[in-house]
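Form predicted alone, single chain, as structure tokens, below.
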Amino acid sequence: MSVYKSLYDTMPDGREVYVYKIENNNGVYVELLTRGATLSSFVCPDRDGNMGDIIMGFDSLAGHLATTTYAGQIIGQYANRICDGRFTLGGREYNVTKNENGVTCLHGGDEYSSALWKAIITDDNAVEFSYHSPDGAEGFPGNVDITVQYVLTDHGELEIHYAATSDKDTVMNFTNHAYFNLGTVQSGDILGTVLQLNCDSFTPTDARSIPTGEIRPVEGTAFDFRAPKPIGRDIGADDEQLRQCKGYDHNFCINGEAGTLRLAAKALDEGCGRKLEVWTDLPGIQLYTGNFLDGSETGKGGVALQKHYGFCLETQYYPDTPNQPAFPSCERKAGETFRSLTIFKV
């Protein structure tokens, strides 16, 4: 196992942004970026021993910067939606930012998203990364203090250890936005992509995608990935909840005890082989299927990125859940630590 540092870019403001590479004894590596702790590139073989990167993103700083999907990076202080950005908490009311369409906050803002984190290397397989957020920064109370750790192992599991702790009551939530194209995304779309997941269950959107508060399971819908299917075999299904995300961009309520690590999702390119598994703490994973990609930024290797080129696995809890009291809870106490573990395993 080794980690290597090096200097990647440096921002337009001359602050300079490093990458950290994890690499085990397989030959397997991933490449982690300081700017949003973003991981950047997930290397691994197909059937053949042949070696390819799993993940959709980009070959310069400069992709990064420009880019609005998210991809690779930490969101939060919540991932994915609050409704009309304002929430509840101790009788408190709180306005967060609103940036998705004037009126919905979406991942928190940019503030986890776009940071320079600071990193060091903790062992020879794992790298620590830890930020500062200030009380009022886009809108959550709260200073908060937050490590990511990834961790790789030689076989082949990509562990991130989440550890978050603020002075003041607060939301959080907490995940790794990366797109995955096991096939690489010169291969193209994902809808081949064979899918399980560990869910009976989803919560249904309105037309913002913001949760109407139902619980629906799956059971004969275009949402029932409980035994394997491609991706896109049910996307264009006559499904209101399809057509107004133009593809799957929802929250599954994971089956087995949230904070407990357990098996959410498996996916299997069959043409190369490549698999990967995806394991958590947590209650819920968004499903993302890449539906707003148009093909107006470059991703790796000059590729345009197309709709549908990569799809989201999303370990969180459920969206708007501060708004919703039938949800399970994401709130923190002072001083108390938030602690979540995701794995990708390849």
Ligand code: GLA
Contents of the next structure:
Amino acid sequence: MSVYKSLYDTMPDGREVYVYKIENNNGVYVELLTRGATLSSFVCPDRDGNMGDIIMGFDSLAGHLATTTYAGQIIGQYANRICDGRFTLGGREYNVTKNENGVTCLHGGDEYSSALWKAIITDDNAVEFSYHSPDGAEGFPGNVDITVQYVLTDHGELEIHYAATSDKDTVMNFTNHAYFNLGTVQSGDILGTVLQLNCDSFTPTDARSIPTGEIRPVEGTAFDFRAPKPIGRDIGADDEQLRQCKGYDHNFCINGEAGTLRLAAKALDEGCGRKLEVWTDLPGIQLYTGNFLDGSETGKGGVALQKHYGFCLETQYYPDTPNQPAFPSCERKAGETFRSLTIFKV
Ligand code: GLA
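Take the protein just shown as the form predicted alone and give its structure as the form predicted together with the named molecule.
In what comes next, the whole complex appears, and the chain from above leads the way.
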């Protein structure tokens, strides 16, 4: 195992951005940027041993700074959406950033995802990123200190350990917003990738992508990924949920106990043989099929990032939980530590 730090580039304001490369004994490696604590590459072999990068992303800092996709970034303080950018906690109303159509809070704005995180090498296969979010940033209560530790094992597991503490009661929901393309982005769209989700139900949304509160069984719908099927098989189905999101952009409820590490998703590119497993202790996982990619951003190798050129499996609390008392709670008391683990295994 080895881990190296090097200068990646310099921000327009002169601050330095570093890249950390963790490589295991099989030549599998990840690259991580201090900007957004971003997972910028995950390189692993196909069935013939050809190494390829399964992360849709960018070749330059300029690409990472310009993107509106949140590609590879750590998202906080609340991943996914909060209805009307507003919630009540402890009898007090909080108004948070309304960065989607001036109405909805999406991914907590861009505070965590665009911050320059501190980083330290904690082992020969681990890097820990840390960030301090001041009280009231993007409207969220509490001074929050967060660490995100990435660990790469010889079994091809990229563990992402989250730990965060606030000095006020608050809501927390962190995720990594990586887009995967198991054939590499040069192979085109991900509609042929075979996906299996360990999820019996999902949370349907209204036209603003806000959960209605219903927990709907996937049985008999296009959302049934309990048996493996190509992502694209039912994506064009005559289903209001798919029409309004232009594809999948939905939270699935992971079977089994939240708080327990369990397999949430499995994906396989049958063409090249690269696969991905997602394990998490969180209650939900957002399947987002890159519906808003439109070719206007240029990714690695000069490839225009077209619709469906990557898929995301964002482990999370359900969207809009702060306004949905029946959903598993994302509240954390002052001084209480939020802890969570997600594993991307290739
Ligand atoms: C999440 C959301 C999508 C989209 C992307 C970023 O996956 O659910 O609707 O906003 O982030 O483009």
